Structure formats: C-alpha cells, structure tokens
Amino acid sequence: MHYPFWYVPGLTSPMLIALIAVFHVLVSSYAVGGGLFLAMEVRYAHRTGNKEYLAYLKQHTWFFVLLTVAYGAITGVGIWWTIGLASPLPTEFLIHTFVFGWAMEYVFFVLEIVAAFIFYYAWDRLKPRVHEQIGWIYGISAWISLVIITAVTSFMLNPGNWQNNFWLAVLNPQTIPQILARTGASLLLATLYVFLHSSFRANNASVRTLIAQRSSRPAMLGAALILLGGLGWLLTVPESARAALTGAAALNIMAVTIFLLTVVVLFMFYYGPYKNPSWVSSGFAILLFVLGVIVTAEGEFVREAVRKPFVIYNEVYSHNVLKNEVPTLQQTGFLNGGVWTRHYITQRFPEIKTAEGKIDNARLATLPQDSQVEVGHTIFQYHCGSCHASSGYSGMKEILRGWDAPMLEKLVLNLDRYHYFMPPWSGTPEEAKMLTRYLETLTSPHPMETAGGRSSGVQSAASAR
C-alpha cells in the first residue's frame, strides 16, 4: 500500500510479468541445461578426437551465448523491472528475506558470464582439459543460480514454518520438488534447442545422428524429473493452492496437459532419437520444441496462478497488502493505509480531510456522485487492479454483466467468501460503497435481458399469476 499503482490497460501488470517471465524461463532453462550439455559434449569430443563434432559444438556455443547471455540477460532485467512496478511490496519482502541469497546468485551470475565468454572466445587457444573445466565452471554455476532462484520462487508458494530465518526460508517444503522439476525442464529444453539448431545447422548426417543418440538420455531424464518434481510439488502445495488448482477448470486442463505432454515427449524421445536417431528431422525437432514450450509455459502459469489470493503465501496478498495489515485497514480505511492514495484523495477532495491530514471515511458519502465514482476508481486500481482490468483480461465489464448495486456491495464486502482466489475486503464499509459506485459504471445488462429472453419469461410468469 505504500507504493504508487502501475496501470497496464487491458492486460494488467501481473500478466505483463507473466509474459516476460515465460520468455525468460524458456531461455534461462536452456542456459542451465545447455551449459551442462556443452560441458559434457566438449569433454566427449576432446576424448574421442571427433573434430567434426567439436566444430559443430563451437558453432552451437555461438548460438547459445547469443541467446542466453544477450536475450536472457535482457529479459532477466525486464522481470526485475516489471515486478518492481507491479508487485513492489512482495518484491521488497523477498529482497529483505533473501538478501544473502541474492548476493550469492549475483556472484554465480557474474561467474557464468565470464566463463561463457572464455569458453567461446578462447575455444581454440585453451588446452582441452582447461577448456572442459571452463565449461563445467559455467554449467555448475548456472545450475547453482537455478537452485537459489528456485528457492525464492518456491518460498512464495509455501514458506513453511520459516520464522524469519533465511535458511529455513531456503529449505521450504517446495524447494526440492521445484528444483527437481526445473532441473528436468532445463535438461529437456536444452535438448530441444540442440535438436532444433542441429537439424538446420549441422550439415554432417553423422553429427546429427551422434547428437540424437547422446542428447536423448538427458532429455528423457529431464522428462522424468519433471514428472517426479511435479508430483512432489502437488503433495506440498498449501490447501488454498490445491483448492485453486481443483476449482479452476482452466488450471485443471493445464495441469493434465502438462502431465500428458511430458509423458508423450518422453516416449517420443525413447522411440525417436534414442532408438531411431535418424528420425531427427527439422519437422520432428520443431514438433518436439513446440511441445516443450507448451509444457514449460503452462507449468509457469499454473505455478503462478495457484498462489492466489497471495503473492507470497500467508504473508502478502495479491493487492500488495500484508496479511497482518488487513484488520487495521478495515478499521481505519484502505485509502488511509497508503501514502499515495491518502495524498491523492485528500488533494482532490480536501473537504473530507481531517486535521491530521487523513481521510474521514464518514464524509465520503457526502461527496457528489461523480466524486464518489472517482474515489471508487482509485480504490479499484489499488485493491483490484493487480488481477482485474476495467475491461480486457479478467475485465470487470465482462465479469459483472447483469449485476445490480446490492449484489455488487455484497461482493465487495465478502470478496474472499465469493471466491477464495480473491483477498479479503481491506477497507471500511464506506469505502465499499465508493467501490460499488465505480463498479456500477462498468456493469451492463444481463445478456438474456438484452436478448429479450429473461424479460419475456418474467412477463409470462406474471401473466400466469
């Protein structure tokens, strides 16, 4: 509540985070799995003296560095930029809780970058053994970065009994399942990138066959880890997250799709590249890559969606309010709880300002109708705008079709009762009326009324009586 609201029309700011995050995960997973793949395969090529394979690996490393270091770094910064604007309070909470973890991650990130550039640009100038060691330094550093970041993201879903202790926060109930799943996704996606790249860039058929044979095993291991980690994730999610998963049809479908497609990919690798490496054509590689992208994107969406009504479970609600602040805001006012909201409203409507510079909730009802709507709009932005747009993604114009004022006010006062995805109402009854005034401007007639179906049915019933 102590930060300004970031307005993203039609989409909402969390959805913008989701879009950037999915693209980043698709590349950052490749950065981890691809680093381990290159370290392992360069060692194999050096040991066997396979110069053609080594030449291809150098070519692939250029693609790898360009994609993971350039694009991956840009989207990584983009995530920090968007979460800082869209969810400032949860971001502050995570920074304070994991400051030591972020410091460690930064060290390993710098080590990754340095090792990646040395690995590629000193390719022909390093002794084979040193070259292999640089590759492993990159691969292991990237995986440790994954572990640290996964500990943070898993904490957001289930902090467990962390008692403000850094190590207990890191070792939360979700950490190991999510590390397994993300490590598996990294191995699987790395293979899919390699298949896709080699199907177009590896001109030597023997090299393509070798890639198919050697990379199919880590890919199948990755698919198995995804299934194992996913099962552990499901067993350790909080009850509210499990209710969110089973209560939303879209999340049900996505969860089943993730499981089925992972199994399908596992069998495709076994009967394709592993048993019949000559099958790896451009079309086959594209199909596998698309399936891998779908599994990864849906997995990220489900993981984020089931956190509602929290951003950080049992600590910070989705509307950027600490859980323990809600009772106070219900007494003193939601608008009074934020520096920006209190200043804006008292500047716009000084007649409701107290001698202490706060908002007198009892005076809100004395404002003209248009002013009440404006106050309600401000409340909507801060209380509801993290998940709902006025119109668009999860838009209120679409959701509230056919609702009247009494229904709207009951909804506002009992948000978490109407749907457990939503946080509790965090303001006074007077503020609830202001929000209702604004929501009334977004409603439209019931579709059956506009089509004549509902009204004609009412008239027929009246005539029968």
Contents of the next structure:
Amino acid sequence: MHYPFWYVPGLTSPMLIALIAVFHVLVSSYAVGGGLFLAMEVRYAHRTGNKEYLAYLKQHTWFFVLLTVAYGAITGVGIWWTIGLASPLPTEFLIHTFVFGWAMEYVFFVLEIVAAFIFYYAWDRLKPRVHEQIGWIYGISAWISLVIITAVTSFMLNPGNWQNNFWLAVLNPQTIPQILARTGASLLLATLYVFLHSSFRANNASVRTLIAQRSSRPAMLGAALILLGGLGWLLTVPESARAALTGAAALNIMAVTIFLLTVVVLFMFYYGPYKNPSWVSSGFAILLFVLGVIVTAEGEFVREAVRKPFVIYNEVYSHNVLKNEVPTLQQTGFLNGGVWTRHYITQRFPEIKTAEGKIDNARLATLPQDSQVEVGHTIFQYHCGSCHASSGYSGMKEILRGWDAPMLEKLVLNLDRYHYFMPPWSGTPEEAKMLTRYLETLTSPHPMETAGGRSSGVQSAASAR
Amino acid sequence: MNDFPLAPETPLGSPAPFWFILFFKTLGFTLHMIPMHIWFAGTVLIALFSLFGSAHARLLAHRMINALPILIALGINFGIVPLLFIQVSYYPVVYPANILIGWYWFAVIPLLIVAYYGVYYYAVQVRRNKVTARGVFCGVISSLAFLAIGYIFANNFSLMTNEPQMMAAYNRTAVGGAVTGTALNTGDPTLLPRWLMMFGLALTTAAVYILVDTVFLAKRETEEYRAWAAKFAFLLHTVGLVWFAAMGSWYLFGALSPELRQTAQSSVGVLFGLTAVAPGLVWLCMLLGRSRASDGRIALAAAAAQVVVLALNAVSRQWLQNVELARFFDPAKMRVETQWSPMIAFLVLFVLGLGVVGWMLWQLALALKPQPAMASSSGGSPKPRKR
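Form predicted alone already given; the form predicted in complex with the partner chain follows:
In what comes next, the whole complex appears, and the chain from above leads the way.
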C-alpha cells in the first residue's frame, strides 16, 4: 500500500516483531526491576554494614550491567527497527504521535547508562550515600522509561478519545493498568533473575537466606500488581479485544494460564523463600524462572494478538491501511489505493491502465486466467500477508482444505464477518474475484475426501498442482 | 522522473517545524559519530594490534577495548535521536529503503549483539589480565561485524536518496508486488566511497581519542608508552586524513552525479570547503601533540576541533541529502502541526538530564581523584598499572 510489503515466506514479517519483543521484554523488565532492587539493597547493605551482602551485590551488578545495558538497548531499538520493516504505516503513525515521548525516553536511557556504569565501576570509590543516589538515579530513570514506552503500547490497544493530542494519547484508558502490570512483571522477573544468579553465585549461606527473604517481598508485590493491572486491563480493553480474548480458544487459555500461574508463583514465593528461605535451591530458582518466562512470553503474545485486526486500535489496520481509507478503497480499488500496488500492476499489465495511470477495475476480468491469479497474488500479499503466510504460519494452504470458489468469494467479501480478527474487505468486488482466483490455487481436497472431489475449486486446485 | 511511488503524507502532520527536525537530526548524528568512530575504527585497530602489534601497540589495544563497552552502549543510544528524527521528516523514502534491504537491515540487530558481546568478552579478559586466543578472536569478529553494519548503513542511506536505484531494487526483488528484502545498493557508484569515507573519518576521530586517552587517562602508564602513543596518534590521524581525502574525492568527483556536484558547489561551496579544510586544523594539533604526551591543552584543542569537523560533516551530509532528495521528494513541504507542550517538555528534560549527567560525572571525578598521600605519582617513576 503506502510502502512495499516485506514478504517473509512461511512466517509473515510481523512474527519477527513478536520474536524480538519477547527477547526484549525478558531483559528490559529485569533492567527496571533489577535497578530498583540494586538501589534498595545497596542501601540496606550499607545501613547494616553487611560487607558480604555488598560483595554479592557488586557481583550481581556486573551480571546486571552486562545483560541489560547493551542487550536491552539493542533489542529495544530492534523492535522499532522491525516494526518499521513489517508494519511501516503504523510505525509512521506512532512516530508522528509520540516523537517527543521517545525523545524524552532517550534522555532517560542516557541517564541509565551513565548511572549504571558509574554505579558499577566506581563501586568502592564512591561515598556510600552518593553510591546509593546513583543507584536510585538508575532505578528511577529505568522505571520512567518503562512508563513512557507503556504509554505507547497501551495507546495501540485503546487510544480512547485522544483527539490527536499527545497528552491524551499518553493518558489513554489502558495506560495505568498496563503500567501497573508491567511494573509488577519487572519486580517479579527481577527477583527471578536474582534467585537464579544467587543460587549459582552466592557461596555464602547467610547471604542466600537474606536474598531469599528480602527479594521475595518485591516479587510478591510484583505478582499482586500483575493481577491488579491485569484486572484493570480487562476492564479497559476495547470490545473487539475482549471478544478476541473470550472467542479464541488459544487466547483465553493463555489469559487464564497467565492469571493462574501468577497466583501460583505468588503462593510459591510466600511459602517458599519468604517463609522458608532455605528452599531456594538452583532447581527451585530455575523452575521459577521458567514459569516467569512462560508468563511473560504469553503476556506479549496475548497483547499482540488481541489488537487484531488493528495495529493501532480504531486507527490503523494490520494490513497497513488507515481505518478511514477503507470506504475509498472499496470504491476505487485496493490496488489503486496503494502507491506500490498500483505501480506494480500497471507496469505488469499495461493493458488495464487508464489514461490517468490508474487500474481499470472493470477490465480486470478481461485478463487471461493466469494473469488474474497474479493480480490476486498481489492483493493477497498486501491485504492478507501480514497475518497469513501462503503456507506456514496461519497458512492459507493449510486453512483452505476443502474450500471452493463460491465459499472463498463470500469469505473475501465478508472478511470481518467471518472472523472479527480480520479487517474489512478493502477493495472492489472485481478485486475480490481476482483474490478468489489466487486463493483457489491454494485449496486442496477436504482431509476427509479422496482426491478429485466435487467442486470446481477442488478440481482447479488439483489441476494446478 | 516523478513516478516514484511516494507514500501519501501522514494525516497527523509533522510534530515539529522542519528546521527543528534538521537541527536535532544533525546534532544527534554528530554526537553519535563521536563514540561510533571510536569503535568503528577502534575495533579494527584492536584486532590488528592484538594479532600483530608490539608490546606498546597491544597495550594501546587493551586500553581501548577497556573503554569500548561504555562507549558502545552510549553510542547506540546517541543513534536513537537521528534515527527518530529521520523517520519524522523522511518517512516516505526511509521505510521503502529499509524494506528493500529488509533482511540486511534486520541483520543489524544480531550483528550488533555479536559485536557488543565480542568486545565485552575481550574486555573482561583484558581486565582480568588473562588474554587468550579466544578473546582476540572475539575482538576480530566484532571488528568484522561493525564493518558489516557500516556497510549496511551505507547501503540504506545511499539507496534512500537514489530513486532509480530504489526502483531497480524493487523490480529485482518483487514477488507478486511484495519484496523479499534481499536487495543491496551495489549498483550505486557512491556506495563504496561513502562507506570507506566514513571509515577514514573514523580513523581520525580514533586518533584524537588516543591522544586524549594518552594525555589525560594514561597517567599510570610508562613514559615510553605515552610518548609512543602520542606519536602513533599523529600517524593514525595522518593515515585517516589521507584516506578520508582520497575517498572524499572519489565520492565527490568519481561517484556523485555531475549535476549534483554542480548544485553543491554553486550553492554552498563554502560549507564544502570548510568541511574539506577543517580536518587540517586537527592535523596541526596532532602534529604539535605528537611530542607532548602530557600537554592537556593541545589534546583538548584537538578534541574540540575534531568535534567541529564532525559537526561540519554532519551538516554537509544533511545538506547533500536534501539536494539529492529534492529530485523527487521535498520534506520541507510537509504540513506542520507542532506539538508545542511535548516539545518543551522534552527540551526541559534534555537540559535537566544533562545536569544530572554532569552531577554524576562530577561525583565520579571526585571519587577518582588521587588521595593527597599518593598524589606524587605525576613525576617520572612509572607505577604498575592498575588492573
């Protein structure tokens, strides 16, 4: 449409975003929660004069800086990098809404980096009070950067009545619930990292007990915040997302597991490390860590999935079309609406180009059969390719077993009726015919049928192979 | 040619006036270049010195790699600003270029992770004074990864302003009108000189960095090392300068289209003249500094002049980018809907942030100040290095 579509075979390009996002969130949550943990605990160790604990914290900070400062920044930029490739129109929209939000976030990133390195490298040189202050500068900057980016992700799910205003966009209905949940996840995940690290690295039993007891408190607080934020999230999520959540089996199973696992983890913390600190063995730490990773990954997946068919709710669809463009596209054509699709098709098939350089929809049906399939392929790439691979992830070949041409055409024309996950059909009836021609080539017999079935669709598919 | 499929203008308008975007884009890029040059040229030097260098050269490599984890982390963040603002005003050409080279562009992320952790691994070995072949190998891998990233960037930014090349890349890689993201801009004659020119400039920045390091931060090293390092910095700067001049000439006179060169010379010949001459000033500083390994003023002058050189470069590049794009796209014509209060909030935070960074650096300086009892070390006798 507005931009060339990046065709990633078998996977679809938006899946690359999800991949990087999970890798990012697992570490960036630790960057926030771990920063607060270190500031807090260094203060405690200084106050109580606990040299052994302080020594462990220094060791932990090394691991923390190693993992968060560069990896967190690179994968964070990486998400942004990838959304520009896979969803350029929503990215363009977000950049023009939030550029100053990101610019502010950049200030906090710089503070984080400078603070983190000074905190670690001048550990033994700084006066205790200054050391603690720098720890807090790190922790607070990291948390504010979480707040800013959460304002953007919550906007994507429910912009509310934002009237093209930055501050209203930042304070959307989802902002506070999501900040609560993300802060909670940061505290919880940070504790899991601390357990994991200390169960291998803290040799001193009394230090391990101290860690188990002290850091299970932020973890329990974190779990409670996740539950609270999650509830608020459910209450402020738009109707389509709630429908998706309750309607799709995979999603509601995930949502329920997130909820249950969080409760389980909360109890594990209470009866485990909090009451019985000696329980924290490496096995226990690994188990908790794996649970935390599962919850986080599922949370990200649900967050991405329930936005469908939008990338930015009520504004931009997943197929890189603005919501208010759809009526025009239905009148003048999907292919005409996109600068790249129009360019491609008029070059490829000059015989259907009008004097103004547009595509003549009425003449599409005059093209030879295999040219029609080609036109349909282009429509598929741009209209469906963000969510469906032709074969692979949510693959058409796999979905379309047993479908025939009349069913396909009806589906295409009523896309959003068939499934509210899908955007409305954004082209002309003639274009729907072209897409149907292409989809027919992907159909195969119903799994229960023997080859050479009843409908023309099945036959043409069979002959196409 | 005006049939490039430009994306329609965003309904939201530009959130800031065009001059504001340009200012922060060039300022941000200047700030990004400082650390970026140190690692871009630095990792190559480190790799070469670790493999083939003398004792002094290896010490220099170790000193540099020690600082790189911090510099890289900062430099990546400094890159955020220009990358943000380029998308605000240049989106109709940025995204198509990114997407056309999609897989390479995507590969920057894993490459950067490999490069960073390669450096980190090596740096940890140096700090523990236990350098092994594996550490050196990691350093070599990092330098290659950074070179590759530079090459990908050069592809992206040369492609972005070159309409015929973008269309050619599209036609080469289209599948049903979508693209595979496997194009490179190799048919563009400006690609190689652009990439290599940046490397030459990076050598000069790295040279200035070495002088600054030697004068201010290497007080614990031996006199011989510091004398050697100051001389080497001069040598490196000279090589960088010759390299930069050669590649710059190739770029301007051998690769850039004659019409563009004409426009450039007639309208802002002064800017280009300054950009070409300014590095000479730094070279003079380096010449003076070459035998004065403890003269802080000369090192500071060299550093300040180098910042000016980089700023001039950023401005020239920006200017040329606009001229190249003017053939089919004019970002200045976009509708502006300035977001005043967020902009002011950002500027205020920016200043406050600088204040907090200043405070932290001040605390660091206080903490690292040698205790009065051991302050006599500035004299002759070499002290053992702190590991």
